[in-house]
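Coming up is one lone chain in structure tokens, specifically the form predicted on its own.
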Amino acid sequence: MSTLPENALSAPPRASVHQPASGRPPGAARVALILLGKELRLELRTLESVPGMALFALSAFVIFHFALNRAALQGDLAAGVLWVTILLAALLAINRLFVADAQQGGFEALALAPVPPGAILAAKAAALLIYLLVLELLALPAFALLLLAQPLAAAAFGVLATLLLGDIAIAVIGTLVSALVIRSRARDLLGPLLMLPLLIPVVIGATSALSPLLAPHAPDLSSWLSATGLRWLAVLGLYDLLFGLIAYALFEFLLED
């Protein structure tokens, strides 16, 4: 009969990746980073969201290039085309955000694990934000080449700041709405119907901030900030904060329903 080694019962168990050696559960920030890494690895493995978003945006810019029958766009029209394209492309990723969790029992696993709902919200929203940033990294050069009358380099800071604040709003609201409709059979229809009205203020603020920067004679950074830029950036930042708090307050109930 085989016997256990003398030190088998006294040897401490090996610490797992998700459980620190101290025995305490990991903090919310560490859990959020673990879940974010899982989301990014899944996207790299499947390529379900970002390639489709990029292809949609490039196709939309080509369609606008020929449909508007103009040599180049500027001002309000250029800002509107850019933001509407980004917003519609984001819907492709938002509709897929919780599909794997719903189909493969991810919700039940998270409910059984000591995972703070805020960590799940932060991981999903951060993943969607990264998708949007990668999308814009690919789409902005095509937008400038196909539709703009002047290069974006001179207005780079204002454009990037506006895009970032708008992307945060899309990520937070998209995560909240996706979690709300994921268990519905008509989620592909309900998601856009619920999300697009909530993002109208974002489109208004972002296009108003970008319009002067995409005009033929774009102002310098200080003039843009003092005229309209700082005001619209503040509006976008407050909107991000408001919906971040709303999403944090509601997300736990959405996971339990």
Contents of the next structure:
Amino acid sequence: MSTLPENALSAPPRASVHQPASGRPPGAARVALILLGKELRLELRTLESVPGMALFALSAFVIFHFALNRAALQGDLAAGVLWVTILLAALLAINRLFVADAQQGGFEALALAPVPPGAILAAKAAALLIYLLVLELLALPAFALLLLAQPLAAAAFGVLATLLLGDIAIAVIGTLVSALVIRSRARDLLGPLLMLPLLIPVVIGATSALSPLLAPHAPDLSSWLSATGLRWLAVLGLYDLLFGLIAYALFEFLLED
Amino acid sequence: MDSTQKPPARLLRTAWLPVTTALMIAAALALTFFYAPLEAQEGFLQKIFYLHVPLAIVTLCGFVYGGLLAIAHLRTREVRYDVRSYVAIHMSLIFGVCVLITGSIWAKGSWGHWWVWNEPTLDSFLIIMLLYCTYQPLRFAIEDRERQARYASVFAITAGAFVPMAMIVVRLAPQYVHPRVLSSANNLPAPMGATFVVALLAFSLLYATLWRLEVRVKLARFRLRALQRLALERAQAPLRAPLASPGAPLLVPSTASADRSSGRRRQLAERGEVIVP
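Having seen the form predicted on its own, could you give me the form predicted in complex with the partner chain?
First the chain shown before, then all remaining chains and molecules of the complex.
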């Protein structure tokens, strides 16, 4: 906390907020970028979320190995294990997403500054998305090394596209739910209980898209897309879009006090 | 309010819905057991269709209705819309438990298992119920009343939009590629179709009756609490009549001695417009 002013001076975007050149407040997109920068800086300094998620994912792979008693997974089993692990790891970050704001006065500061609710939503969701992408950068190689029966490289594009669209859904729904439970007494319990049913359609879409890619004879990209891939990517994309709109419409009501 | 109307008009206004509901339920049951023909494959067991499917449709519509009322609450900030939304979801939860139980009975009789995973409507219904099971825990874990209503409305809208999405996505899932067992609702024979429509109408009316009853009870309880608070305030104020018995001063407003502002508050409270915990 003590290094904040120094950092504010060294970073031009923050300085320009304090002294806007034109005398007008910065636009929503710019505010969102600044808030995202704050989130990432906070995470880099405290390392509260991403290392824990990565370690959790690694432990989960080991647990799945022993619980299923398999040395190598493929097909729908592999897709399911990968998605359950990502989902549960995401819950760790979602539970922490607004804790600092609620406990250390972040909400009051945001209420005092002219910050549109959409910017806060976008910044938090983008931060969560980045955590998830970093997590997958670490967990996917570990998964391929520890549990996957065949090399992942052949199906890389399909896997990455599915993961990205699924991550967007987790990020958007996670931000909305996290803000929804932050003022309640039992938020650590309620957050996951609300998240999991809302994410079951995402699990259905993502595992259905992934399981042919992780099967023994993985189809090439175009035949995967034409068989099931494109349909499930479209379902995931539509789910992202709809929940993005819902969260955008409702987020302001969660920030009123 | 009701007290200004003549007794018969009052009775007519409050009683037509329950009476119609009772008649319709009786008609639906009579049609189910004496008019609708036995189904060729499942026989008598298929009669549960006239209970299970209407209940399920009413439940899902009730969840969506709760979401629409929550939109009205967020737009107007009126407490009554929050109460209506809460009651709609509460009623749907009760109906939903009945749907899961009747569905299980049907599955056991028809397929030999209490639960089957090859019926997408059943599965998406379970997911939706799992989500709505968190509505009341979330709501009552927030202490501030105004915030509680607001957050519950956000939940109700999100979950109401989730209902159709879950139905669609679950139905697309690959394990349901084989033809559905219950997809024949459109080409029912005429007697079965007629029975189904009557049953659907009957259970919709049942939902409406219970919903209206609980909304009224809740609003009346709010008004009662407001009046009790008012009486307490008055009892604690100096130069007022001593508190004789807890119930008595509520219904006899002391018109002469009441000052203006508390008189206004009393009027508002009696109309149910001041609802503070």
